[in-house]
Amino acid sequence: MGFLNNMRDVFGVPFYPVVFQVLMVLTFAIHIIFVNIVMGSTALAIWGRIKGGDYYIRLSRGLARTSTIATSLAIVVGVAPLLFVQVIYDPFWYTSAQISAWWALLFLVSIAVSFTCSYLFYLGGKGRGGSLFWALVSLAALLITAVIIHGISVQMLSPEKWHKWIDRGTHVDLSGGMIHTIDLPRLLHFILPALAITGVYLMLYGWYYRGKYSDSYVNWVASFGAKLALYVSCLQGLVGLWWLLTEKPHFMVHPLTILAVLGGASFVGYLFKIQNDPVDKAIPTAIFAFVVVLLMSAARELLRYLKLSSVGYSLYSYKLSLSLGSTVLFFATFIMGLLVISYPIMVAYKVGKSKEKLLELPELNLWGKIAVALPMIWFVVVAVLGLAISIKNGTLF
């Protein structure tokens, strides 16, 4: 216990750890949804190309484009939960990454390979089969990425085993060349939702393009997505039960765990109910899915907290070096980012639904000017603060 606490940042954390914990759960939920869409859309794009037929090929093209966009969003959003983990669980995360250092580096390579190949598949995918190779490589790289991040995340939960993993008897193995543990039901529980969440995405696809594409096509896509979400969610429930039974009883009977299980079961029941009307029920289904993912993410964090508490570590006892200035700047930057990114999202939304080749959006002009002005104001504020603090501390001159 003393060793783990001594590995903490001596300066402590700049704000209350529980805030970082809540933000970590929220941002992880958003991140994992984009990850699911990346993996699911890539797999279904491959299936559509192999299956053939007008609708499948058409959907494959659309999903090829989706995978590139979702990959960008998954990477950007994924920075946030990773940083929060590094702040409040730094002794565990850094140690786990170091004892599997080569794999931690390969994680970055596999992401880059997947991203590149998904673009090659999208840019070359005009209905011919020649670019299918790139989609297969992209999916393989995504699976490797999932296994690596899973292994590092699970290793950090077993500090009592670290010395066994590096002490080989005759020598201490610091090569970082191995992933030392894999929790198969947990891994599957985070991979299977790729198809379920992508199924919900296909329902949204049908809702979004209703009126722009033929009714037969959008209804087929939404119906296909609803069935996919239902069947895979049922399978995921069984895998989730398998995972749950491998954990200790105090996690299984915790109110948050029970709430997450009930949420997942209710979602499956709701999917049964909406099978005959997947287009009109796309929005409430997506909201329901997000709530369930958020509950699952909270249960995941609960499990981490309970496991590390069992070795005497509590993130709530982390030394607090309150820094209101940096905290205010952080949240202000976060809110500004939401305001800025909302403008291109609204433009893309309106352009995508329009049948016009040239579309004027006068109602968004003011919003666009604000979205351009805010980053400039932010740059000035940060520059002035940096100069003021540097002069005050005597580090500039």
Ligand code: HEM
Given for the second form:
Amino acid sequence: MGFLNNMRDVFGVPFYPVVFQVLMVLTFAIHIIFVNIVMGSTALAIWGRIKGGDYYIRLSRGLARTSTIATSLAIVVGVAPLLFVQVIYDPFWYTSAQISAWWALLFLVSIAVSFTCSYLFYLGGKGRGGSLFWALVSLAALLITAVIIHGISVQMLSPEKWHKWIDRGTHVDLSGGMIHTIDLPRLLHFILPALAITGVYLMLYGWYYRGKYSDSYVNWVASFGAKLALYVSCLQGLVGLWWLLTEKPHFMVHPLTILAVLGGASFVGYLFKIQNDPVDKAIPTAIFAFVVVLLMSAARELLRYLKLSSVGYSLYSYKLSLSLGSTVLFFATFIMGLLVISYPIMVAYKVGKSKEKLLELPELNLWGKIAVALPMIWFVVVAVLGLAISIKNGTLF
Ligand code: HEM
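Next block, the form predicted in complex with protoporphyrin IX containing FE, ref. the form predicted on its own:
Let's see the whole complex now, leading with the same chain.
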């Protein structure tokens, strides 16, 4: 399969591929958590509205709002693993996306539809929110989005089948009109946690609004979330087992896979234990859930690594064209982004928790000034660097 290596970027990668791989696993874990919150909150908002009653309608309104915010976060955080996968697995990712090109384009449309409809549901009407129809369309569009990205992610793992998918006997089909493979247990393994992760989110909701909303409502939300997380995680364990049994034995017995399975099982045990105390245990549960998702993401990457190694591809042998300058700029931008974004997050956190209509936050003033100044400094640094490099390379004058 030498052609796979020849399809790599001839310039190579600017930094050690393992660093991109680790960042890809990390950012995928964050992406999938937001994806789960979007899907889970949309589904529960629909359910709450159908079920009716004070608490359910109130929760449905809250979750309708959550789904709009979580969609933007899922989209923004989706860009990161997209960039990393394109850098270290480019021959596979681009081929898979080409084979299903229409679907890759439809992906953008379905996200836009889902986003728009989730706003129509959240903002429409008075008091109760918009028509349920919009929420249902939004959920359907989310499912289509998930199936498309899943198809592309799975197709890339089977280069030995690519030619069969485009060979139509009399002609080569380059229309990109089909998704050729769906791995149902794998797809369910990433979609079903939507309800479990949203359950954990509801525990956090209870913890966050304790003292602001009535105790009975906050406790009701948190224990509803804890139950949901427990039951769905049990189901998730079964789906995970189903997926595992469809994969090759060397993946099943790999220490990382075993660690991920043990992590998932202990999480279920922990959820069982904290059922009577969901508000106080919300933070440790959320941390535990994140660690388990991270382990699952690492196991998912291990599966890709093993499958592609078996066809002779190793990302570690990618040509290295070390570019320290751009790598330093990348990490500095990343750290700066965290510092900048932490300011609006802190403000939103304090404002959301407070009962006051107008809130002064003098303790955050300095932080705010830094958060405004940093992007300006960054802009100047990047512009000066760009100009200096262009002049040095003779591309400007
Ligand atoms: C909000 C709607 C979205 C949903 C429901 C969704 C769902 C999913 C699911 C279920 C997977 C796992 C597929 C699998 O491995 O079988 C996935 C992976 C992925 N998603 Fe999303 N996604 C959404 C938005 C996005 C956006 C907007 C981007 C890019 C800007 C994106 C980028 C990715 C990438 C790159 C992967 C695969 C990463 C890898 O192969 O390591 N997603 N997504």
